[in-house]
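Just the one chain here, the form predicted alone, laid out as structure tokens.
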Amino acid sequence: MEARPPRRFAETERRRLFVALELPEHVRDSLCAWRSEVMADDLRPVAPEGLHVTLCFLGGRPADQVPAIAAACETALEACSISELGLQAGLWLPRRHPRVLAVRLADPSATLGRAQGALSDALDRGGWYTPEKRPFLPHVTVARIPARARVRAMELPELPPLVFRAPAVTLYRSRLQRTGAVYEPLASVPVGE
């Protein structure tokens, strides 16, 4: 019997991939305090450097696909300057059988869905990117519920009126640990006006 050459694993390692809109820090801390009005034992929050809106996400890509794929982010975010944006509704996603809680962003002026779309349209034609079914809803997730978990969806609170600018949008890669995600920014694009 012949020997077989080993077998050769994938030649670049992967990265988990995401493209989201970074908050500035006391829109983070009003959804932290918003959220703690919230809490139950059966809801894991999301840390407070970790809340963002996501526009696109990635799944795992080739790490030498990185480059290219932040150039792409650049360029589509060029012409894009996304005007204010407010808190608007909390929620639980998805409505029948929750996973999440999240809260509903604002976007009064439409320059964060333009912007989702031609970050979509472009990482697309990438290759990198299927665009999503539904339409884009613009919100943050505060708090996951564990997959055993079962939340009957109560009432939640007002929000706070806040109205805010974000900073950047942000390609970011996402390390899975056992206490939750981990995010590490790979590059960033400003889109305040």
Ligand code: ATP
Given for the second form:
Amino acid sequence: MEARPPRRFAETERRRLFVALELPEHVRDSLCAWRSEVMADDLRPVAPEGLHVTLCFLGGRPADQVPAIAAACETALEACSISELGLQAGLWLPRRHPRVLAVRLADPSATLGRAQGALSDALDRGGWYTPEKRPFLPHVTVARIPARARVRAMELPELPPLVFRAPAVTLYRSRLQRTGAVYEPLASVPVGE
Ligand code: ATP
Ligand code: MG
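Mind giving me the form predicted in complex with ligand ATP, seeing as the form predicted alone was just shown?
First the chain shown before, then all remaining chains and molecules of the complex.
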């Protein structure tokens, strides 16, 4: 029988990574208040501190790529300042057989869209990310629907007319646990000034 090659950390350890826009606490509070008005059984709320806008989901990457990925995010966002955003509307995704309850953001200056495009290009160039074919839909997932449950896509309440600036874009590690994913910030780039 052949001996197994020695286990090398850099080649075997993977990190589930994504890059997301952070939201100010008062916005997360408003999203939680809005969510509590949606009376659907089987909704699994996202923890208030876990509410974010995913910009690029990288999936499992070798652990030793994390520093280069963090540096690429910083460079890509150097020239990006993200202007005022708003809470546009609640939405079920996908609409017919919803798996998540989300809130779409308004990006009137298109600066969030541009920042997402810059990140997507930079991470693609580095070979760490395959850009999405569909256009970027800026949204916050506020609740998930468990695999076996079915939720009717009922009409959703209006959102408060909030206008806000987001403080930072963060590279996160996601740890999938039975009680829900836990997001660990690895590196942040300020985008609010
Ligand atoms: P769980 O998968 O346990 O329900 P989660 O979706 O919050 O929890 P992850 O799957 O690690 O945790 O996802 C991290 C973030 O990336 C979330 O905002 C999620 O919506 C987003 N995401 C996950 N998979 C994809 C994907 N294939 N494409 C785009 N975004 C994704
Ligand atoms: Mg997921």
